[in-house]
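The chain that follows stands alone, in the form predicted alone, written as C-alpha cells.
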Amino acid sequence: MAAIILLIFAPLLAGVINRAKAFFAGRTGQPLLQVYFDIAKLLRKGVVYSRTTTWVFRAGPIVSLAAVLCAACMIPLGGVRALMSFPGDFILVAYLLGLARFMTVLAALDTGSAFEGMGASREVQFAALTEPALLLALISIGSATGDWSLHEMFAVVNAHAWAAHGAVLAMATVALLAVLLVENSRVPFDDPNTHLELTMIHEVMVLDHSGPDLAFIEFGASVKFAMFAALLSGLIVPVRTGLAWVDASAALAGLFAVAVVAGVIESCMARLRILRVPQMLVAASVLAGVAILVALAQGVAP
C-alpha cells in the first residue's frame, strides 16, 4: 500500500514545491497537477536519438526508473507497511538508487558531450559524499530502535521513541533532509530550474533525452523525492495508531509538509558555491555518525 501511495502522489509533491516557491515569489504559480500533465504529454511524443549514442543511452532511463520503482517498494509510509521488508533492506535501497544514478551517468557519457560529461562528473562526486550520509542516518535510526528493516525501524518511531532518543532522531532528521535536497537536485545544493551551463549538475545529464525517455526520468525523479520525503515524514510525524487509514493520512500530511519545507528552503536560500557543497555533505555524514555513537551509548528504546 505504501508503494502505491508513493507512486500516485509523487508528481503532486513536485507541484506543491512549485506552488510554495510561487507563493514566496508573489506569483500564482502553475497548477498542482502540472507535472502529471507534463509526463502525459511527453509519453505521447516521439523520441529523437543521436547517431553517436548506443544502446546504453536508450537503456539509461528505463533501467533508472526500474531501479527507483524497486527501491520504492521497500519504503514504508509511517506506520503503513512497505511492499517488501527484510533485515538490511535499507542497504539494497541505497544500492538501487546508486544503480539508477549509475545508468543516468552512463547515458550522459554515451552522448560524447563534454558538457554532459561535466555534469556526470559532478553528480558522481556529490553521490560519493551523499551515500555515506544516507547509510549512517539510517543506521543511527536502527541503532536507536533495535530493528534493521526500514518498516520495522520506522514502525516504532513514536512519541516514546522520541522521548528516549530525541537527540538521535533529530540528528538523523537533519542528515536525511540534507540527503533529500542533494539527491533530488534542490537548492541549496543544486537548482533543477537553472539554465546556467557552468552551474548545471543533474539537469545537464538529461538534456539529450526526449519523449517517453524524458517522461521516465521525470517520473523517476518525482518518485525518488517521494521516497526521501516518506523517510522524513516517518520521523517528523510519529503517528502509529495501528489503524491503516489514520497512519496513512498522517504520513501523507507529512509528505506534503516536507514538500512545503523544500519549497520554502528554495525560496529563502541561495545556492551554495560548488566548493561548499562537499563540506555540507561531510557535515551531514559527521552528524549522522555522532547520532550512531549517541544511540549506542543510550541503548535501545523500550
Given for the second form:
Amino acid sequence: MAAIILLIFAPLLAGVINRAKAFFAGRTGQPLLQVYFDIAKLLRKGVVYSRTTTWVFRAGPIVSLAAVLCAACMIPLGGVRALMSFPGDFILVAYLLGLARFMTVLAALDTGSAFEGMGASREVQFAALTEPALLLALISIGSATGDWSLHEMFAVVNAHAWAAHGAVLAMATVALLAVLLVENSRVPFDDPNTHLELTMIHEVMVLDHSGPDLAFIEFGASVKFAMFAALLSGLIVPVRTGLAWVDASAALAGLFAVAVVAGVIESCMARLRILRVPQMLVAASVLAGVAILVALAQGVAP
Amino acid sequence: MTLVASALAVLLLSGFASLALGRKSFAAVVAVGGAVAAAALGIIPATMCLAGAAPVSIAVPWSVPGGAFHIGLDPLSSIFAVVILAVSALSAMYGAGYLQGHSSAASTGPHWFFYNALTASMLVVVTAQNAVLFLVAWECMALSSFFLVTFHNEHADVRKAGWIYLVASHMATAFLIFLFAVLGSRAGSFEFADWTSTPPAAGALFLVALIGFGAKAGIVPLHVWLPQAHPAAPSHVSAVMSGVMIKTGIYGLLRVTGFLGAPEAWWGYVLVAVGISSGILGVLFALAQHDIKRLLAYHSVENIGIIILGMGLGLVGISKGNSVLAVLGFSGAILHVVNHAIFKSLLFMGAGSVVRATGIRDIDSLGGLLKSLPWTAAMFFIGAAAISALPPLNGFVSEFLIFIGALSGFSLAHASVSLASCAAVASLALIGGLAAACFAKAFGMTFLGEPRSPLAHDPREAGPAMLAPMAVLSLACAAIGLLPAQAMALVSRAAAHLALASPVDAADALKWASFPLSAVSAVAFALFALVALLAAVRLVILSKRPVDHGLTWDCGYAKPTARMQYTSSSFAQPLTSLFRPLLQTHTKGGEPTGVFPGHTTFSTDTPDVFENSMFKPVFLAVAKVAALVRSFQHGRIHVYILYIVLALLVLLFWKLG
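Write the structure block of the form predicted in complex with its partner chain for the protein whose form predicted alone appears above.
Every chain and every other molecule in the complex is listed next, the one we just looked at coming first.
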C-alpha cells in the first residue's frame, strides 16, 4: 500500500522542495505539480540519440526505473504496510538502488562525453561510501527494535520506542538524512540547479537523455527521493495508532515535512567542496556505527 | 564412484593423446573432447550426491608409504567437483577457439596435456580421502598450472610471472606438508577418515592451514602471485585458475578445519578480519589497474575475501552455538565459491575475446567495442553485473546469504558476535559499492563510448566455440539469481555438515533463509517483468514520435573527440586518491609547465604494495644469504668430486669413531 502512495505523491515532493526554496528566495516558485507536467510533456516528445550510443544507453532509464519501482515495493510509510516485507529486505533495497545506479552510470559512459564520464566517476565514488552508511543506519534501527524487515522495524517506532532508544534513533535519523541528501543529489552534496555541467554529479549523467527516456529518469528520481523520505518520515513521525487513515495521513505529513527540510537545507547551506563530500559520508557511517554500539550496549544491559 | 575414476582416466588418456599428437590441430579436439566427456561422467555421481545420495568412495592400495589411492564424494567434495568439471570443460571449449590461429610456433599438444592434467589433479584434490594422495595431487596441480601459465614463454614477463607463481606455490605447499605430517603422525595414519580426535595446539595448526591454503586461494597479503600469473596465462587458463583452481585453497581450508576439532571463536574472528582486508584491498587494487586481466585477478582476491568472510562468520556461529549464523555463513561462502567460478570464468573469457580481437589489454586504449563485439559485450555485461552483486543475478544471492546470516548474529546477546557481524555487513556494503564502481569502469571503458586509440585492424567478434561457453555461463548467472532457493538447496547439505549442525538446527537455519530467498526470487522475476513492461511502453510511445540521431551533447562544444573521453584512470581517480595511503599509486608527468604549456604525458601505475614492501625485501635478503654459499658452486666438476670424497670421509669417521 505504501508503494502506491509513494508513486502517486513522489513528483509532488519535488514541487514542495521547490516551493520551500522559492519561499526563502522571496519568489512565488513553480506550480506544486510542475514535475507531473514535466513528465507528461516529456512522454509526448520524440527523442534524439547520439550516434555513439548503443543499447546500453537505451536500457539505462528502463532498468533504472524498474529497479527503483521494485525497491519502492519494500518501503513502508510509517505504520502503512510495505507491499512486501521479509527479513533482510533492506539489503535488497540497497542493492536494487545499486543496480539503478550501475545502469545510469553505464548509460552515461555510453555517450563518450567527458562531462558524463566525470559525473559517473563522482557518482560511483559517493555511492560506494553511501552504501555502508545506509545499511548501518538501518541496522542500528533494527538492533534497537529487534527486527530485520523494514516494515517490522518501522512499525514499532512509536513514542515509546523514542523514549527507550532516543539516542539511537536520533543518530540513525541524522545518518539517514545525509544518505537521503547524497543519494538524491541535493545540496550540500550536489546541486540539482547548478548551471555549470562541470560541477554537477547526477544531472550531468543524464544530459544526453531526452523524451520518454528522460521522463522515466525524472519519475525514477522522484520515487527514489520519496522512498528515503518515507523512511525518514517513519522515524520522525512516531504515530502508530493502528488506524490506517490516521497513520497514513501522519506519515504523509512527515513525507512533506522531509521535503520541506530538504528545501530549507538547500536554501540555508552552501554546497560542500567535492573533496569534502567523502568525509561527510564517512562521518555518517561512523555515526550510524556509534548508533549500533549504543543499541548493543542498551540491549546487553538489563 | 567408478564414474569419477573413469572421468579421471578419460582426462589423462586424452591428455596423453594430445601430447602425442603434438603440433597437429587434432590435439585440441581430442583434449577438449576428453574434458567434456570427463565432465559428463563426473558430474553425474556428484549431482546424485548433492541430491541426497549417500557418500561413496573407492580405494586402491598404493605402494607409497602411508598413501592410498582413496577418493570419495561427500556433499562438500561434490560441489567443488561439479564446479571444477563444468568450468574446465567450458573453458576447454573456449580455449580451442582461443588458440586457433595462434601465431606462436609452439606446439599446442603439451599445453592441452597440462590442461587436462590440471583438471584431473584438481578433481583428485577435492575428492582425495588420503593426505599423501592429496599432497601429490596438490603438487601436480601446481606444476601443471605452472606450465599452463608459461604458455607464452617467449615473453620475459610471462617467465617472471611463472617463476613467482612457482615459488609462491611451493612455499605454501611446505606449510601443508608440515600440517599433514603433524596431523598424520599424531593419528598414526594418513587416511582422512582416521583424523577424528582433536590434535593438540589446534589453533596453531589452523593458522598453518590458513597460510598454506590461503596462499593458493589468494588472501591478502599472500596474493602477490595472482595478479602476476592470471594476466600472463592464456585467457582460458586464467578462467580455470581464477574460477576454480584458487578455490581448491578454500576447499582445503574447509576440509582441514573439520580435522581440528571444535573451532574456537578467535579462528572465526581471524577469518572475518582476513576476509574483510582481502575483500577491501582486493577491490581497491582492482580499481587502480588498467590492465583488464590484472584487474580481474585482483577481483579474485576480493571475492576470496568475501568467501573467507562467510566462512569466518560460520566458525563464529559454531563456537557460539548459533546454528543459523553457522549454516548461513557456510552456505553463503560455498555458494559464493560456485558463483565466483561462474562469473569470473565468464569475465576472463570476455576479456580474452577482447584481447584476441584487439591485441590490447590496457583499458585506457580501448573503447566502443560493443559495436564490433556485440555478443562478447552483452555477456561481459552480465558477468560484470553479477560480480558487482547486483540483483537479479547470482552474485547477489550468495552475498545476501552472508548478509542475513550476519543479521541473525545480531539477535544474540554476544556483543563480540554482533560486532563481527556489523563489521561484515559494513565491509560487504563497501566492497559491493567499490566492485560496482570497478566494473562500471571495466565494462564502460572497454565496450562503451568511442575507441580511445586507433586499432591495428578491425576487431572481429569471437567464433561460436568461444561464445557458446560464455552463453552457458551467462545463463547460469541468471538461473541462480532467479532461483536462489534451489541453489541454496544444493549447498545446504555441505553447509550443514560444516556447521556441525544437527538436522533440527539445520532445518531451523534453512527456514530462516527460505522466506527471504523466495522473496528475492519473486523480486527478481518482478524486475524482469517490469523491465519488459517499461521497454514495451517505450516502444509504443516512440513508434509515434520522431527519433533522431546526432552527436553526443558536449555542452555546446561542436567537435568532441575520442581523446576527450574519461579514461579508466580518470574514472577511478577520485577513489584511488581517496585511498592513496593504501594504494601508493605512482604518477608520472602531467604537470603543465610554462605560460604556454606544450605537449605533456601523464601515466599512473599501481604496483602491488605487498609485493614491493613485504616480499621483495625478504627475498632480496634470501638472495644475499644464498650468494654467500655460491662460492661453493662454480661448475668445476673435479671440485664437486672432492666435496663428495670429503663428505664420504666425514661420514666414515663419524660412523667409525
